Every structure is written in structure tokens, then in C-alpha cells.
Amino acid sequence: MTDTKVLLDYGSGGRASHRLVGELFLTHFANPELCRLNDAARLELTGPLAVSTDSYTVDPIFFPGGDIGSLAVHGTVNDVAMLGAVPRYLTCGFIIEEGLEMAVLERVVASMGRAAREANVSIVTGDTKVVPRGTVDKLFINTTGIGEIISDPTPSGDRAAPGDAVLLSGSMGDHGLTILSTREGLNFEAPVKSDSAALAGLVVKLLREVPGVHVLRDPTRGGLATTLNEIAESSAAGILLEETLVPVTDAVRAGCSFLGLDPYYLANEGKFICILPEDNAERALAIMRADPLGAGACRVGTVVADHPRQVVLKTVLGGKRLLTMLEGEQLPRIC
């Protein structure tokens, strides 16, 4: 691109917008449907679908361990690997401020168009706007992704059963508390780093090894409380979660402690949720610590019958807090 800045003209529709899509994205989306330019793409897809859509607004939007674009690929694709699908094609909308600096665009774009050579799915059509200085905070960014369910039953927030266990892919918090120190300029003693990752790859080899999986989420914004509440609320059933097994990286612990936050309600955007029945939960546990983006896999609890709709800590001490949803925004323009 010979402009050094996005312009008005780029959003008109006209040569500029041309140019762009030319020069930008096809150089770093390009894939056979993308490159015909039609108004919709084509899809090779058989059986039952899982569609999903999310737009992406985090500030800063470059941060340790990714970026809005990575982020953009990675929240939607493992949106639809939750619910037992196999991510295929991604839409991608970007709505761009005027005077985003072209270098800057140009970063962006080369991640979304790695993170979605990674997650082995093609962004196959797009649209971009470009609006007045002042009307949007340099760039969105929402995209849509569809897969080809390979589960039967499919996974689903209502179906956790009291015995179940609950496992974790991973450590809490990690993305959160990376977006805050990073916009506020907080350097911590040991570094944090967003978990931002595409995990189908994972799922998929979960759900194809292990029969039964009742429940997949991925707990973004509201963190781990939140989503489990969600669950709960869906399956009418309690879960009993345990302090001492959830796992929390000591920087991460240590952030929290400093900024007088909760670990247990930051987002996250490398990690899983898994229930299941219990004789299932050791296999389920090999084959999630077999892969690096679930070397930390855990258990940290188990679905009951007891105290239904409601998510229960048995704290170090053992007594027992309630877990409830995230009241409010604990941090805004989190992704």
C-alpha cells in the first residue's frame, strides 16, 4: 500500500477499496473461494453445523502472547469447537478508524491470516468500513465461524450430571490480567502472557478418543466463575469447585493480589472447560496433558445434586464460598 495511513476512500466501495482488498487481504487470507471476490462464498459442508459470530474489541490491541487479529481467528474457532465441531471457514468484518496508521493494519491482517493458516481454517469472505476519526477507537473486528459437528449428542451446557467430573485445561486468568497491565503500563515481578490459542485441535481429538463428553466451554469474559454458573444454571445442578485444585500461575495470583482482583472472573483465551462422567476423566486428562495447549490439564471439581443452580468453592481453609456470576465489568475492552 503507498498510503502510510487508512483513508475515508478506502471504505467507499470504489479503486481505493479494491486496493485494499487486493494489496492487504487477499495477500495474507488468499485461498481459492476468497480470491474469486464474489459477494459470498461457496461452502463444501455436510451434516449438522456449528455457526458462531464475535466481534473483538480489546484495547490494547497488540498485547504479550497476541493481538486483536490472532485473537479475532482464535475466540471464534474455539467457539465452534465447543460445540463439538470441526472449524472450517471464518467471515471476517473489519470496521477500521480513519487515519489507522497502514502499518499497523497491515500487522494486524498478517496475524488473523496466520492464526488461521494454524487453526487450518479459511477466512473465505469479509467486508470492510472505514469511519470518521473519533467514531470507533482505531479497529474492530467481528468474525463468523462455521465447522462440521463431529459429535453425537453434541456437547452442550445443559447436559452436566451430578457425578460428572469437571477438568481444566490450564491455568486462570492469564489473558485477563495481560490486557490490564499491558493498557495500564503495570510491569509485574514475573511477566504475564495472554493464553490466546486456537484449540480445535485438541477438542477434536478429545471428542473423537473419549466417549461421553457432556460439557465444552471456554471461559472468556467472566472467567471461570461465570461460565460454570452458566452451566449450572442450564443443567440445574450444583458444582462444587476446589480452591486448592484450580490452577492460577503465581504471577498471575500475585497481579491479582496487587490490583485486588479475582482470578476466578478474569477472562481467558487459551483454555477449556470439560465435564464429563468420572470413569472418563483420567483418559480425558492423558489426552489433554499429551498436547502442549493442555500440558496444565486438572481436575478442579465435581457436578452434584446439592445446592442446584449454584457454583460452590470449598476454600484452602474448607469452608465454602458462593461462587456467583460477574457483577458489572471487572475490565472492559478485554477482547
Given for the second form:
2 protein chains.
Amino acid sequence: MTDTKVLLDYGSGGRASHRLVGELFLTHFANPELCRLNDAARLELTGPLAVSTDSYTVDPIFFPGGDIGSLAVHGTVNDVAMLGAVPRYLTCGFIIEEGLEMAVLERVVASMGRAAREANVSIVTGDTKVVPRGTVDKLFINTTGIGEIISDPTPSGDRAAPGDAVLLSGSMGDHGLTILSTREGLNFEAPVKSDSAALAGLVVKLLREVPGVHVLRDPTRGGLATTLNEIAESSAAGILLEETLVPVTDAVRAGCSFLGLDPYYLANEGKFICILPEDNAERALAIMRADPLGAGACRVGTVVADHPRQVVLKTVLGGKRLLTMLEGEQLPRIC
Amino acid sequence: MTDTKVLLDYGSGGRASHRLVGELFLTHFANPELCRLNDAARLELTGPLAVSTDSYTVDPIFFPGGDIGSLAVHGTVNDVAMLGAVPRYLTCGFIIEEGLEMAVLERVVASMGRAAREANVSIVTGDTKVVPRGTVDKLFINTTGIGEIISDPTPSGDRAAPGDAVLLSGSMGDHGLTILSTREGLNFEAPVKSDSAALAGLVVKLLREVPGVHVLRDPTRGGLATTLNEIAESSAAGILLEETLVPVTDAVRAGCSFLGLDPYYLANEGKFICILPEDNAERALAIMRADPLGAGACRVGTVVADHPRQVVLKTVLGGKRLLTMLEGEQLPRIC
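With the form predicted alone done, generate the form predicted in complex with another copy of the chain in the same format.
What follows is the entire complex, opening with the chain shown before.
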């Protein structure tokens, strides 16, 4: 692009919009359907389908381990995968503040294109709005993902059953703590890095090889505690979580302790919870651990008939306490 | 909702988010799939499918003839329909400024639910972000629409062929002029009103009864002139447009003349262009005119082999001039 800043013209729908689409988006997202430049894309898909949408408003837009572009791919691809589906297509909607550096936009778009190729999804249609300075902060991105469901019945938050094992694919809190410390300019002794990653490959492998997965969920906003509470609520079952078993890196533990944050409430962007019958737990863990994205997988708890709709934490000291859903806002613009 | 303003908590993913979803979104968008509250929705659909996405940033959010909620339904439903598809599902992503009046949000959500029911689409999954005051202006909404393609081959912007008739479903410029005059507090003698409407019902009727529709497009941002230029470009054909035939209401004509605007470049949100073989033009016009949303339908031009990739306007005085794509930004935040 010749201009160094994004002008209002680029969102006009007119000639400048076409230049932006042609020179920037088609370059980084290239695929035949997008290149047709209709207002809608035609998809050849076989149902049933999973669809998910998320708007990304993360601040700062670049952070250790990723940026708003890769995050917008990972977050939505993961939500689609959690319904037992192979993500296939993404749509994207950019809302850009007038005056944003073109180099910033290009860096985000390039990262988004790369993340989409790595996750095996095509960005097939999109929309760009440029709004006057001060009416949005830099750049927000919406992505909607569509995938083919390969699992019947589909994993769902309401299918946790007493006796099921609760597995976690890795350590908690990395993304949330990274965003907060980057935003506030904090430097910890041990650096932290977002875990942002596309989990679909691992999830699909798991679903193909292990029967009867009841629940898959990624603990994003609200963290592990909130997501487990949602599952307990939807399934009308209790969940017993063992504090000694929940993986948290030393760096995250130290940062959280310094800032007074609880890693169980921090967002993750590359981890998932898998709930399934006890008998299949070891097999599932083996598959997870064989993948770099599940290297730290472990069993962290059990679904129980006691205390339905409640998540109880068995603490390091052997006591028990109620782990409630996130109250208030720990951290806005985390994703 | 008990709070009178939207707090950051409502976007936390925690307890307040759940209250907002339960009390507001589920009330107005109610359907079984949304109520399951998974991060993704399961759709029973088999392709080919049409998918389209748009972010709505219109300012003001309420205007004569609609609001950002109904517009977010109509705009996306129309884009899906233009690919020869029956719109079936919508996703929605809300980005809300901290402190927005809850009553404003409720009014928008209620309007959106009403528009979706009228357009026969279900809002099956969504996402809400609340961002700190000053980082977004009031409320932006993204919708992504998914529909089943009923037309083979699908209408596409690259299929206009010399000899084809160019039809328009009604008058030009109503939405754009309404937004501009509302925003600026202008009062014209004859009041103007947005044409925002869901065109899918009429489009589906047209596609089922008239074979061989080559192009369907709704002239939104950039207006009629820009959309026809896109079609001419994609189809490598010329378009001859007759000024005397393009319907513009007296109110819009007067307003445009007063403000120095050209109605051919103003956005429309309830009109479409239909390009098809000459022989089927009368039949298509009859079907359009039988529907209230196409009451003002007429033929406005012809696709020609001359001047490929250019749109030529035959003026009222009989002269000819090139009608180019929109240059610069006539009007930001029009949709």
C-alpha cells in the first residue's frame, strides 16, 4: 500500500476499499473463493456444521506469543473444534481506526493469513470498516468459523456425567498474565508468553481415536474456574478439582502471586478441557501428550454426583473450598 | 436487567456475562440451539452454502426506518440472498462501550430479534465484549449469515453478459441520505427514511420463478455507481445506465441537491440490482412489483459489449458520461 496510514477512504466501499482488499487482504488470505469478491462466499460443505463467532479487542494488539490477528484465528478455530468439528472456513470483519499505521495493519493481516494456513482454514469472505479517529481504539477483528462435525453425538457442555474424568491439555493462565503484564509494562524475572494456538489438529485426532468424549471446552475469558462452573451448571453435576494436579508454570505462579491474581480465572487461548468416561482417560492423555500442544496434559479432577452445579477445589492442604464463577471483571480486553 | 448501564463486568465471561446473555439475548433471540450456550452452535445444513459477514458501525444507532440492530440483520441477510441462497442462520458479535445505557442496548437487541424473526433466520450463537469507555463509540455489531444456495449456477458479479437487462428493485439513496441528515440534525421539508429491509423473501421468489438470473447485488456502501462498476469490472463487460430510468424519490433528490450529494453514490439497505437475459426481464419485473419491497422496480439499463469494464450514464439531456467508482469517502459510518 502506498499510504502510510489507514484513511477513512479505505472503508468507503469505493476505489480505495478495493485497493486495500486487492493489495492487502487478497495477498495474505489468497484463495479462489475470496478472489471472486462477491459479498458472500459459496462453500461446499457437508453437514452437520459447527459455527462460532468472536470479536477480538485485545490490548495491546501485539504481545509475546501472538497478536490480534493470530488470536482471531486461534480463538475461533478452537471454539469450532470444541463442538467436535473440523474447522474449514473463516469470515473476518475488520473495524479500523482512521490513522492506524498501515504497517501495523499489514503485520496483523500477514499474521492472520499465516495462522489460517497453519490451522488449515480458508478466510473466504470479509468486511472492512474504517471509523473516524477516536471512535474505536486501533483495531478490532471479528471472525466467524464454520466446521464439519465429525463426532456424533457432539461433545457439549451439558454432557458431563458423574464418574467422568476431567482432563486438561496444559498449564493455566499464560495468555491472561501475558496480556496484563505486556499492557502494564511489567517485567517479570521469568518471561511469560501467550499460549495462543490452534487446537483443532489435536482435538480432531483425539475425537477420531477415543470414543465417547462428553465435553470439550477451551477455558478462555473467565478461565478454568468459570468454564468448569458453566459445565457443572449445564450438566447439573458436581466437579471436584484437585489443586495439586492443575498445571501452572512457575513463571505464571510467580506473576500471579506478585499481582494478586488467581490463575484459575485467567484466560487461556491454547488449552482445552476434555471430560470423558474414566475408562478412556489414559488413552486420551496419551494422545494429547504425543502432540506438542498437549505435552503438559494431565488429569485434574472428576465429575461427581455430590454438590451438583458446583465446582469444589480440593486444596493443596487437603481442605475443600467452593470455586465460583468469575465475579466482576478481572481484566478487560484480554482477547 | 437491574443495572441501568452496561458495566465492564458484562463482558468478563463470568457471572455478569451470563446474566446479560440469559436475561437479554436469550429473551429476544430465543431458539433451542442458542439456549444450549455452547461456544459454537450445531447447524443441520448441507452445502452448497452462502456465507457473508459485516460489521455495523452506523452513527447514529437509531434513525428513521431502523436502528443498528435491524440493520445488522437486514444487511447480512441481504448479502447472503444475493448469492442465490435462502438465509437460515445468523451469528452476532456485540462490542459495547462501558457505560452504554442498558435501555439503549435492550432496544437494539429487541429490534434485532424482531428483524431476525421477520427475516426467518435464527441467531444461533454470539459473543459480547464490553470495552472501557472511549475505546469504542457506543455499540458496534458484527453479524455473519449462513444460507442454503438454491440456484445453480449461483448469481455472481462476474456473470453479466452483453444483452442482459439491468433491473433495479426501487429508488436509490434513501438510507444514505437518512443517516447523514439524522446525524447532522438536518430537517428537510419532505422527511426521508431508510429503506433498510430484508430482501430474501423477494429474492427467493424471483430465483424460483425466473431462470437464468446472472447477477444479484445490493448497492450498499458506494451506492449504485460503485456496485455497477464492480460488476462491469468482474464481468469484463460494459454497462449502459439511463439516468431518466433510475428511480430517486423527490425527497432524496431535493436533499441531495441541497447537500451536493449524488444519489448514485449513496448507500441503500433494502434494494437490489438484478441482471438477467433480456427475455426474462418483464417476468422478473412483474414478480418484483408484486412485492411491497419491489414496488418501485424498473429496468434502468443494459449490459453492452462496448466500453468493457466501464459504466456509462446516458444523461437526461441525452449526453453520455462515465460513471466511475466512488472516490474518497462520501460518508463514514453509514452502515
